[in-house]
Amino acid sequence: MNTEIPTAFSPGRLAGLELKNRVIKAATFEGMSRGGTPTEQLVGFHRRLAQGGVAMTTIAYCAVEADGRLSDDMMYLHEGIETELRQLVGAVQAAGARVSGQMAHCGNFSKNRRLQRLKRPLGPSRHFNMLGLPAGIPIAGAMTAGDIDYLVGAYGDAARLMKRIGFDAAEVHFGHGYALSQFISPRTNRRTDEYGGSLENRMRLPLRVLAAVRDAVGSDFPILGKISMCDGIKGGVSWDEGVAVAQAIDRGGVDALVTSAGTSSFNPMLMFHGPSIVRGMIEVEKNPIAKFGLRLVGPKLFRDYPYKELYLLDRAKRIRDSVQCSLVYIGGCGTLESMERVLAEGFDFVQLGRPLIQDPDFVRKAMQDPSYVNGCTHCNRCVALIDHPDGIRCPVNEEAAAHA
């Protein structure tokens, strides 16, 4: 009888943090912070994942300032919600998992009309704000040097708060078309000062942010960096330049890189693969202007990338061979066999999103039965529910329960 423990379920170490296995819940915006406050629903969502066996769960999109939110129903890291955040973190840790918070800022990609500091969203350059068009904010402005300094400080302050509250790790979002990604990408960064032009200049703000976060949390607190290995759009970060981006962040002192791809604003399907999310978005969209826009541009924006297991592995292996920090694989890993293959290829951890939304007991079940098959069909219907009043969930599960 073979009693060897699969590598996926063996302990791992992220900087100085001990993790009970190699499975991390990926940041998938939950839509459970109405009015900007973490809810009991959000606590239950992540506690359930902890009970299901993941080593660490990631609280998605913790904006570093109020104006860094895509909408008013996203939370941002500030003392006004410290009590709720402590309850969230404590509940997950009591259930047996570590907690990471994804630090993010929307930059020029926002539909939030309730801005506190700014008059309109700002990014590296003046830019068309497609997401904000239905909300009446179609144009985003360019950050001044003062705005950039403020943003760096906001990341540092947010990281300091996270550590004080009791988070176990922080994930800085460098990808998917949000603020730091907008500076990295030549498609959205058309600046002519020290923050634009060459890759070295385009990396200046992201690396300043990383340094500010490190200074705030100290050397023994794990920092992950989520990157887009490629934007998947003409004039954006290419697969080749993505390697150089990863190397720069590695040299900047990150403890682990999460190797994703694509941009929410231009090519989101590169990160998901599988059926287009536009159909589900049209179904749940209430704003008639936004619904019309999705029908009009959806087929061009949401491209066709058929799903297959480990669809980003070959690209991610280039990053693995180019950096010294730990590597976290994400992208089509829905079976124990897939997880074992990724870890055998030299990755340290695996992040799972959709499979854990479909079945939060994935890890526990696979530990009990290595032949366990997760029921996620990668239909991507869950992705369209981030703005739904009930938050993100698996529609297939609901339909099955209704017909049971």
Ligand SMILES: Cc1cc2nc3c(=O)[nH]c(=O)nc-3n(C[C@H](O)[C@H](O)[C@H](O)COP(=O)(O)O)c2cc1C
Given for the second form:
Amino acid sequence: MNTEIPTAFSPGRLAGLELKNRVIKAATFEGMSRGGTPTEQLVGFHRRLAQGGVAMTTIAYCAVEADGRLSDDMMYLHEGIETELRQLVGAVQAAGARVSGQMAHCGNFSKNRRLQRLKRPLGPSRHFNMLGLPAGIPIAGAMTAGDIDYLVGAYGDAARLMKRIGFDAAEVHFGHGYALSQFISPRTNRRTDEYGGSLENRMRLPLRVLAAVRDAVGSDFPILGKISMCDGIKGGVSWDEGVAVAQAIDRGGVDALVTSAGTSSFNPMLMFHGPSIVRGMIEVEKNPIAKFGLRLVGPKLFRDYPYKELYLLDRAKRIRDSVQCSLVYIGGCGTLESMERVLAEGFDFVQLGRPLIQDPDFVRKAMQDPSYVNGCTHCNRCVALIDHPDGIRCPVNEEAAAHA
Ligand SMILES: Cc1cc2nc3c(=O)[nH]c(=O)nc-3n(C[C@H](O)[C@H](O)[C@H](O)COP(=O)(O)O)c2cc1C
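Having seen the form predicted alone, could you give me the form predicted in complex with this ligand?
Starting with the chain above, the whole complex follows.
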């Protein structure tokens, strides 16, 4: 048995896929798919990350159907954008990295008024859709058994398309308060049929989705699962139950788990730590109702968690000790030293979000100079600017450029 601890730059393996090092770009919604079509800007963004040395980049939030989007300017996986997706995947691979796509569905959490199939957003149970309030869709309905079957089919079709296009891996989003997470969480799932109640029932849809994706891509194609180890809300998934969730997804046949936390809807700061995103969101919000709502409830909803390096590591170690699949650590990994520590703790890969938004060359620079420190200040203003019309940006870099 080889017990040598890998370094951040040693090659790794995810199911049948070879990765040149242990660093993966995390899914961070890019805002570069105007009207749902991937743009040249999105190609440039991910090509740049590939050139900067990551082993694999993740195209964020690829909805599995048109009505799985929070807004019309998000991509959904369908044949109409096959050409653009091929260009995107080809550009990343030509620049020397692998490419994964994050498969997601918003369920009851949407502000998209231009629904195609549905009349209103649907989740496990009838629910107040806070995000949709300013858009005039404050209530989300409950999915019927037919809606659930449709969703499972949509994941399967989307996965089949991704594989045909040439993606190297797929990441199923089980966390952060999106559709699958809404089924897992007792806070949002109040169903009394076989999809609600016990954890076994709440996991039924997510596991059906995982099986459909596996069936579509085959046994040698890597499937990652991003989970929330804890929802961070009263009545939601606790840290203890999060371990059982991870075990169920592991048994369901995922190749790797990405150990995140929190929900975008109720407790996003558990995911990020650092200064609350509320102030920034109030500043950039144009809709007066949303601005008022944010002022009113934002500070109560968005709890603060002080930032520290590797803020989710202790929690993630519990998952590491409880599952068989590979593990990808995420959350506050901003130095080479942190990456090496995560790998020494038995994780197989690290995913980086904000540090690579700030500096796409982070990996290349750390390879040349191990003492290189990433310039991300965890100010979280990039999160508040998530809907910026020109796409994802780092305000720290912009300020530095303005003063140069
Ligand atoms: C601007 C921004 C957008 C994000 N969008 C997504 C997303 O689309 N899907 C997702 O799973 N996580 C998303 N995240 C969360 C990150 O993947 C990651 O979990 C979080 O930033 C913590 O990792 P970090 O400390 O390396 O940034 C986003 C994060 C940021 C900063």
